[in-house]
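Here we start with a single chain on its own, the form predicted alone, put down as structure tokens.
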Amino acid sequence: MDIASRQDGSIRILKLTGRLDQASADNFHKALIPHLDDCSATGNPLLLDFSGVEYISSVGLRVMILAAKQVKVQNGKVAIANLTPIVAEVFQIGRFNLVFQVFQNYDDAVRFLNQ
């Protein structure tokens, strides 16, 4: 799992290629917090751009609701964009659209977080 960083106005957008799975989603974590811990109704709001994820395992979403729940006490936003067909059906699936705001391009999820 790759993840570059970039800043777009307030908004963090964590682009990130490959797989979410096992071997990934510990290394996943420990990048994802500095961009977590930022996250709250005074930081930044987050981005992630899914759109290089080619699986995401079940490892890989307890990640994901670990990050939501930190993000939700800390009053912060987070947005997930451009989810590749695959993930969005584990997604679905799991119901993790109703977890986090899931939009289908990057520039509804801006809107949405500079709400």
Contents of the next structure:
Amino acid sequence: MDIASRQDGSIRILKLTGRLDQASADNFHKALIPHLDDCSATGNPLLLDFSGVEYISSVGLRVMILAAKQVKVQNGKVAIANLTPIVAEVFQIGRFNLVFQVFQNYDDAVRFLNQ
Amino acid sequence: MMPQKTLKLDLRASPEELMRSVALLESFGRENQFDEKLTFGLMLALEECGANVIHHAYQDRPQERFCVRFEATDEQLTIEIRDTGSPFDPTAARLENPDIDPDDRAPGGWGIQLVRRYMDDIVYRRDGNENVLRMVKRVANSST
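Now that the form predicted alone has been shown, please provide the structure of the form predicted in complex with its partner chain.
All chains and molecules follow, beginning with the one already shown.
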């Protein structure tokens, strides 16, 4: 998994590329933590762009749940955008729309995070 | 008509080796022109149940080994996983409630839930000193 980070105003945007699986999930979580640490009530809202994520398994869902819990404790704001159809189906099976604000496109996610 | 095709792998019990087998299964699916969703479901089933072998049956001992056999016929696609670790029945795992309040969710436990959604049958048996897990996807149902 690759993470490319950029800033759009106060919003931290992470473009994720690759597969979230047994071989990559731990390193992905470690790389995500500094960005999660910055995602607080006074810090950067976080947008996770999933357009480059072609595969996710339960270890990937585990990382995402841990991320959501950390951000919630910090009163941060996080959104997910651009799920590929296969990853969107896995999110749907796990009802991840109850855990994250999930948007079909980047602009809607940015609008939510800027509110 | 698709002739019967088989893929057999003898693997070390490590996440890297498991994902190598998942990549081989993906190539097998592409060569046999399985649709993307069908291939994804098979890959996911192999990863989730292989991970159970590594982390539960073998308790993260990468020197151990397990076998994967994949068989494709016109009627069905079968993944069989055999290991000689401690008895572990993934079909007995408690299913998570996806509608639970997000604050009350456990981070783990989604693997078997996903496998059940993508495979039609999942049967576990203890055969001597082996765990044997057999998962079947019927091709006629592959579009659902």
